[in-house]
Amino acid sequence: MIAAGGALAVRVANFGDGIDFFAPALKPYRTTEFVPTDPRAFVPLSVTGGACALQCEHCAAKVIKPMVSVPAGPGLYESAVALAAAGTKGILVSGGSQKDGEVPLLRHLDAMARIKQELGMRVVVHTGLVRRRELAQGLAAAGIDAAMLDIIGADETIRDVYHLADTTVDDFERAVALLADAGLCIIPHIVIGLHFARLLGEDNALEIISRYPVSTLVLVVLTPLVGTAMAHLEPPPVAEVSAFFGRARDRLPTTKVNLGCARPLGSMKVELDRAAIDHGLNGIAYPAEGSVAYARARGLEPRFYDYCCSLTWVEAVA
């Protein structure tokens, strides 16, 4: 593992001294250092409303319920038209999973193509566990900007947390392979501490990701949510999470690695953000108060975005 100072040096050597801060319209956000100029620029939608067949131990559909629900009648395209009229420039198409772990997206492919062609919006898709080549190829044909999915590196976590009894780590690797074969821009996520706040399989997930041409790796940290089976747990220790940041930078020295939206709040968020900077991560979503100043003190030059941290190629807003 590269030490913190070395990791930052590796990151600067490969990417320069810019560091990206993101604040999409997933939730209200502002600090004294970062006030989004266009909080509706990027909006998440759920094609299943608040429904999810898996009811995973860490989520229980809590994450998708605040998203804009796509109505069964008008549909995804009409929802995007309304958002575009209000100034939205990009959308995350997400939703709850089916029992096989895949988000039901096939019937929305034509709508995604129209959104790209007729509205000119950026479209990022949370695919869930891609099982069918038809879906990967359909997303590519629709012209989406990127596909996001969690990669899990332990069979026990797949079974006990995701409730996918007949699924293995190999299925998650195959999902990445299907997306890569289709030529899609891939944004894998690793949830650190997903196995009931223990690290189990994260390094294996990192190894899987290293074998494919991914655009950006997004790291998030288990955040026990009220109303879920993990509500009573403490988040994984900062030291263990920070060490994994370093291993991710070490394993993917020329791939962008961002700290995503989901992570514990309060003092732990401050510590994690500083660790992300020290270990050479490229960007941070919803930075804690003081993180921008800390980045500057480490010799980095902040850039600010109103977009999701998966959209690492768009122009900064300031």
Second form
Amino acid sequence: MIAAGGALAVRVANFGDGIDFFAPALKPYRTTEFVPTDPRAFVPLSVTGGACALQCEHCAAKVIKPMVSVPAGPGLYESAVALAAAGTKGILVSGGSQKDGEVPLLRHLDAMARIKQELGMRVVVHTGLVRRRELAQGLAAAGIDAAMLDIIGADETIRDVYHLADTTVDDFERAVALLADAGLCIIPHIVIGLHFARLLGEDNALEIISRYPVSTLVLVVLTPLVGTAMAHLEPPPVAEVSAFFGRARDRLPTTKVNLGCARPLGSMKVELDRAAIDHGLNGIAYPAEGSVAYARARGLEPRFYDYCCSLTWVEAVA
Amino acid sequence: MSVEERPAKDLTNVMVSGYRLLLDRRYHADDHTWARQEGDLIRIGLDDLGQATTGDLAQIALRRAGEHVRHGEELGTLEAQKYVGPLRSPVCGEIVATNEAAARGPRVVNEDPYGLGWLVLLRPEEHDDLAGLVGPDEAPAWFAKKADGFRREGVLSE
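Starting from the form predicted alone, produce the coordinates for the form predicted together with its partner chain.
Next comes the full complex, and the chain you just saw is listed first.
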């Protein structure tokens, strides 16, 4: 594996000295270094409200609860119309999973197509574990901008954390393949420490991802949430997470790799952000206070965006 | 149980829309900070809706004792599950003390926002400083309206 200094050099050689900082409207955010100018620019919606059939050990549907619920009656399109009228330029269509791990999106495909065609909004979709070619092709036909999904590289994690029966790592690879076959822009996520705060399938997930044409890899870090089965755990050690940052940069030297919004807060966040910068990651969501100055001190030039780090390939949400 | 034996009902401690509201203090209508007169000083903290909409607090950084703040200026910064940003002062004055225990263990603000989770003790510079805040007569209706709004926006679960 290349050392931190080497990783930063690889990243500068392949991407230049710009580093991206993101702050979408998932939560109010402001530091002395980054004040979003358009906090409603990108808004996450849940097509299932706060409901999720999987109730994974690390999440228990806590992540989708703060999202805007898509009402059953008016639906996704009307929600997008209201958001567009308020100035929103892009949406994340997310939601809880069905028992098979897929987010119930088929009934929303027409709405997504209308949102793209009539409202001109950016539409990023969190698909969950795509099982059906019909869904991948439908998303592509709707013209969505990108599909994102977690990639799990260990069968034990799929069984014990996600509670997915009769599902293996091969099913996650097949999901990426279905999205790739449909020609979609793919934004895989790896949750570092997902197996009860231990690294287990992360490197295998990285290998799977390296076999497909992904647009951006988003790394997030297990954050033990109150009200979940993992609430009592300590997050994975910074040193192990940092080392994985380096391996990701090493394995995907020409693919953008961002540090996503889900990661432990407080002093660990400061350390993780610095490690991400040192190991040559391309961007950071909701940077900790001081991270922008640290990036500058490492010779990088910060750029700021009011949208999701999954939209990293878009220079501006027009 | 006789009438005498019944515990006295605390009329200053009420539940509004599922969240606790104390009527012995005043509230900033937008920032969800509370301010309570204690002799010559004013103690400041987050109200129950404030801590709930902020989410699990991970870090609190407060300004030092001896510093002066004006209305709306930062008393410090909060980093939480659902919020990263400034803690604004509802009144104007000199910081006399900060809650170091809360800075070391921010969870206390979520668990006891009106008590052990206080944040700043301040010597006010204007005697009528609290008058612009929401008082006990209006507070229950204001609190209920804000809770409903947060639920509609999805900031609070149903």
